[in-house]
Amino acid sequence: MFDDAPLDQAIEGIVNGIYFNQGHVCCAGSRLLVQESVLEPVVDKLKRRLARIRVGDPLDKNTDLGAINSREQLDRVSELVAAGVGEGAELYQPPCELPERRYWFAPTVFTGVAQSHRVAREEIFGPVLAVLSFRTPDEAVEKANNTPYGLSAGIWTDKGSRILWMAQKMRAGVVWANTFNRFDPASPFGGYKESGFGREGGLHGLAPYLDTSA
């Protein structure tokens, strides 16, 4: 997220990218890189937005954040969040009343995250966002690619040329511009590194099923 991005629009996209479906999404935006010049206002806006997230029954259309899918996954999320605190990242969770039955975890954001922290390196698969900062586009690319995964990424900026430059540099199967989690069945989808190989969707997804030898 660059300093010329539309901040309010970006915050909504960021919230949707990580807290949608409790973060149980293969391409959840679990790491947020923010340019240093706007880091403070972005974090402030993000915290205020988290305070308005409604946690509760996933069958209720007014619910924003439902339950974790199992005790095992809740334990993993809790363990990684505890590791983030232990490694020195700053934890924020908005005041919210969690249901007593089943498995729940409050929407969480970490600031002061270093690339060496587990919350920045491991796939949490829960409603947890790790915020890092950068100064230059080159540093943003370096930090974004410094992960064993490479399924999806998003770029928030007002400059089209920067979007194209970043998209060419980033090792992610899909790169969104000023949006997140938008899919087109006519476009190929797949990952790099430990996010798998091959493509679904579009002509690239059909190719493995075709016999072109005849």
Second form
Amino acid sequence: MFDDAPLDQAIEGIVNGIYFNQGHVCCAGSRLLVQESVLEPVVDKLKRRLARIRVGDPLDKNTDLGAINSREQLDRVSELVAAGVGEGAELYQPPCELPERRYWFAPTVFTGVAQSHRVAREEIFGPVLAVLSFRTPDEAVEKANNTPYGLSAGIWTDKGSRILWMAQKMRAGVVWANTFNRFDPASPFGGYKESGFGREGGLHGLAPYLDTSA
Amino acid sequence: MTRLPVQKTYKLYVNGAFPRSESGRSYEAQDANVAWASRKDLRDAVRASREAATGWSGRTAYNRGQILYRVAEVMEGRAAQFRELGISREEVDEAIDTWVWYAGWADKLSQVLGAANPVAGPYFNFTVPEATGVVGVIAPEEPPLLGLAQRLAPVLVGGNVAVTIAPEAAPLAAVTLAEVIDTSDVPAGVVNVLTGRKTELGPWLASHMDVNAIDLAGAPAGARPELERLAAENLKRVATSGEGRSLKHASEFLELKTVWHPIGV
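Having seen the form predicted on its own, the form predicted in complex with its partner chain:
Every component of the complex follows; first up is the chain already shown.
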């Protein structure tokens, strides 16, 4: 997220990116890289927005954040969040009442995250966002690509040439620019590196089912 | 006065240089002494190729095409040298034509393999093929020159870099091809050629965590399942195409990237 990005719009995209389906999403936007010059206002806005997330019954259409899918997964999320605190990242959870029965986890943001932290390296599959900062586009690219995975990436900036430059550099199968978590049967979906083989959707999803002669 | 013959030791090709194996080992093949690469040589080659990867994939496709064509040009001038190694004229010609064929594809791959996708919403959405990165190539034993050309050119054309294990029994043409590549504007590290034992080097190549894809066309008989198992550890792409030249083979080393952007005023 660059300093010229439309901040409010980007915040909505970021919140959707990580808290949609409680973060149980293979392409969840779990690491947020913010340009240092707007880090403070972005984190402030993010925290304010988090306080408006409604946690509760997944069948209630007003609910934003439902239950964690199992005891096992709740344990895993809790364990990784504890590791984040232990490794020195700063935890923020908005005041919110969690139901007493079953498995719940409050929307969580970590700031002051280093690349070496487990919350920035491992797939949490929970409503947990790790915020890192960068100064230059090169630094953003390097940090973004510093992972064995490569399913999806997001770019928030108003500058067209920078979108295309960043999109070219990201080692990810899907790149969302000024949007996030968009899917379509006509659009190929799948990852680079250790995020899997092949693509689903679009012409490229059909190709493996065909035996073309050329 | 009789002149002493200049004996040639066939060496490795790593990072644009021709070193002996760090192990000091060599083996005899085709009546010559050939370097016998070690695990460390292989790791050095992977590191060199990784460093060369960004520069090579960042070149314009047009420029990559020019350079692959240059390989064909230089090979043509050195045809006699390959003939002296026992390669038939037909094989040399076919190998040269293979480089020309792939050179032509360089700036056409993304048009043929990419797409603008008609998504049901106000988004511009396109898909482009990109290099997967470092590719390990175990070259077929036969034919020693053409087999290597057919496995190497499709790796390079899309912007990948290669760590190659030469044909074990007849490695001289592979080393000579490395000399051609070295003088054809192919940047150092983009192609690395190791000579030695496939049964020794193959598993290190297949299990290396900084290799993105592997072509097992020349893997020793029976070794393939184990090499595929090792390759799966970091989800290496494993090439499956058969002999000959094909766009499909080149595409086995390409990742597809899909980019979305909203459309609006």
